[in-house]
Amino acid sequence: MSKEIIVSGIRPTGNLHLGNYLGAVNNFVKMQHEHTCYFFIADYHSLTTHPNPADLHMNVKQVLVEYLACGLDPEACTLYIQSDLPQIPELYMMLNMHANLGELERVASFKEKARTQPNNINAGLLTYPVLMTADIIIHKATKVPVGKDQEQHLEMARTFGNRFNRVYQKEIFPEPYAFNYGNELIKIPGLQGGGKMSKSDGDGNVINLIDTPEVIRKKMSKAVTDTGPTEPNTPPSSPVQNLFDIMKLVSSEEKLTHYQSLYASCAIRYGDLKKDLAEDMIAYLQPIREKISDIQQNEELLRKVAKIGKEKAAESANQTLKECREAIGFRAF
């Protein structure tokens, strides 16, 4: 079986979480020993929202130890910063010029952030898709883990890349899709009953990966449920089902059965479930919190990981920036 060419990034916006890592990460470290992988840290992306030139720096280097402390291997996998790859923002000057208006209007995100934050409609939030599109392309990967949120970024990636070969009568760019270990792209929940587990609906959402037990078990004992079942073999409510999809990744088996079974009698208490639930996320997360304290103080690993990414990075890059480029008709004399 060929390899795919797999690429993903996440934007440094603070620490990774348990829903970046149990949705994403810990597939990336089996994806890199059976594909061609590129996971980057998508800090041009993070400038839509104008961060603290000092805070961006520190966020950046946050998720490198935390991708490391994962598994990451930076051997096995190409793992890079995104501004360290000039030709990205060359590539998204490109397709740019042949992205419309009224379809990037259209886009669901674009749409949301306008609606959420009047006051800061730039054009990089405009023309995201697009950028997300260089980022994908750049390598002509085929394949990209994504959530059912960004299902829509990624069909226009296929337009754009679909297009540029139109326009220049070239067959560049291959055409990305979704990809996963399950039959459904990964959500984990989060903890305060709503959707997937994400820092836009408050830290109290998310379990960090650098959390220390005392904070885990701050957060759960807040976590949202709801009054208690008060009828037999009733369906678990929403908020309650997130904390038992939770269960069901970090705790054993028969302890998810255990409360499962208690919730269907109405006999549960959602302290004695949260509690529990705390004590299987702090046993869970402790290798991982104990790798990332050691690679933190290790500069010159970091510096090595970094450097040996973006000349992988920039191979790739500069191969597809080159066929571009011929194709455009920007040639030397």
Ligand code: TRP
Given for the second form:
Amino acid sequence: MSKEIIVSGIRPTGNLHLGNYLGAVNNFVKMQHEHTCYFFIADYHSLTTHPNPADLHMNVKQVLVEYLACGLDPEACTLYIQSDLPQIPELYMMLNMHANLGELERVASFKEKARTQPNNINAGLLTYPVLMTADIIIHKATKVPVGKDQEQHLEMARTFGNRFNRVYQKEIFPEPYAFNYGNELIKIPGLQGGGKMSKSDGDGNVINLIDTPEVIRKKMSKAVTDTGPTEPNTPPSSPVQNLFDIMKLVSSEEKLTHYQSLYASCAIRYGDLKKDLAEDMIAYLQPIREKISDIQQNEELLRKVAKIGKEKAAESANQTLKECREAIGFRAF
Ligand code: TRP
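Could the form predicted in complex with ligand TRP be shown next, to go alongside the form predicted on its own?
What follows is the entire complex, opening with the chain shown before.
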């Protein structure tokens, strides 16, 4: 495959969990060597919910630390904090002039937020897709590794980029598309029997990268199962299938087959499976957890990483903005 420009942002909401790692970050680690990658921490996006300044700072730091601990390499990719690039709000402002109220009001994520937080329907929330567009097209990205829930935002990014090109009669922006690394979208299920591993269903539903062995054992002991198979060779219920799915990712193949055949013969003891799976998760996460705690202490490293990221990202952003300013008619005398 030829080299693509890839952009991905993550809103800083605290610790990363195993789902973030297996579903995204470990793919980023591979992608960074194959493509031109921009990974950023979307702290401007956080402002829609008015976080308190100390929390915001801590959350940004935590994502930066954990991204590094997972193996993102500031030399191989461009790793930066969104608010270090004032070029992004400048492009956002330009794009806003061509974004229609009606089309923004129809965005599913906006309608959902307006319904769930009726007391804080601010203009930033309405124009969230415009800011996300700026994030992506400021680097002229063509691929964005995001899940299904971001599909509509990407469609808008194409619309806004194309519109800018058309209005100003310049081919500045290519079209960005969603991207599954390795063409597979793996779902990392949560521990409570439901859908994907996500913090919105509570801390008990996720295994955080920083969870201690004791915490992991405790969470796993409470993981939801069912009353057990009663007939041989019946397909597992979804909570049990979820545990098999996680096992597939962190345990050996022999162990997975072992428990699957115990299940098939109705001889499975969920307590054993959960204990065993907990130990495999602990072993799997241990090197990451150790790196997190090392990097967390290393303020100098973090300062350096943020600075390099800012410089590399600004180089690409300045180039694009220069073209936009020129196209719009902001020209030097
Ligand atoms: N909206 C994305 C999310 O909620 C985060 C995000 C912001 C993003 N800007 C981006 C993702 C640009 C990819 C590219 O997950």
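Each form is matched to the other, and the largest set of C-alpha atoms that superpose within 1.5 Å is called the rigid core. Residue numbers count along the first chain shown, from 1. Being a predicted model, the structure only gives us computed values, none of them experimental.
- With the core held fixed, the Cα of Y270 is displaced between these two forms by 2 Å or more.
- Core-superposed comparison between these two forms: the Cα of A134 travels less than 2 Å.
- Core-superposed comparison between these two forms: the C-alpha position of N242 differs by no less than 2 Å.
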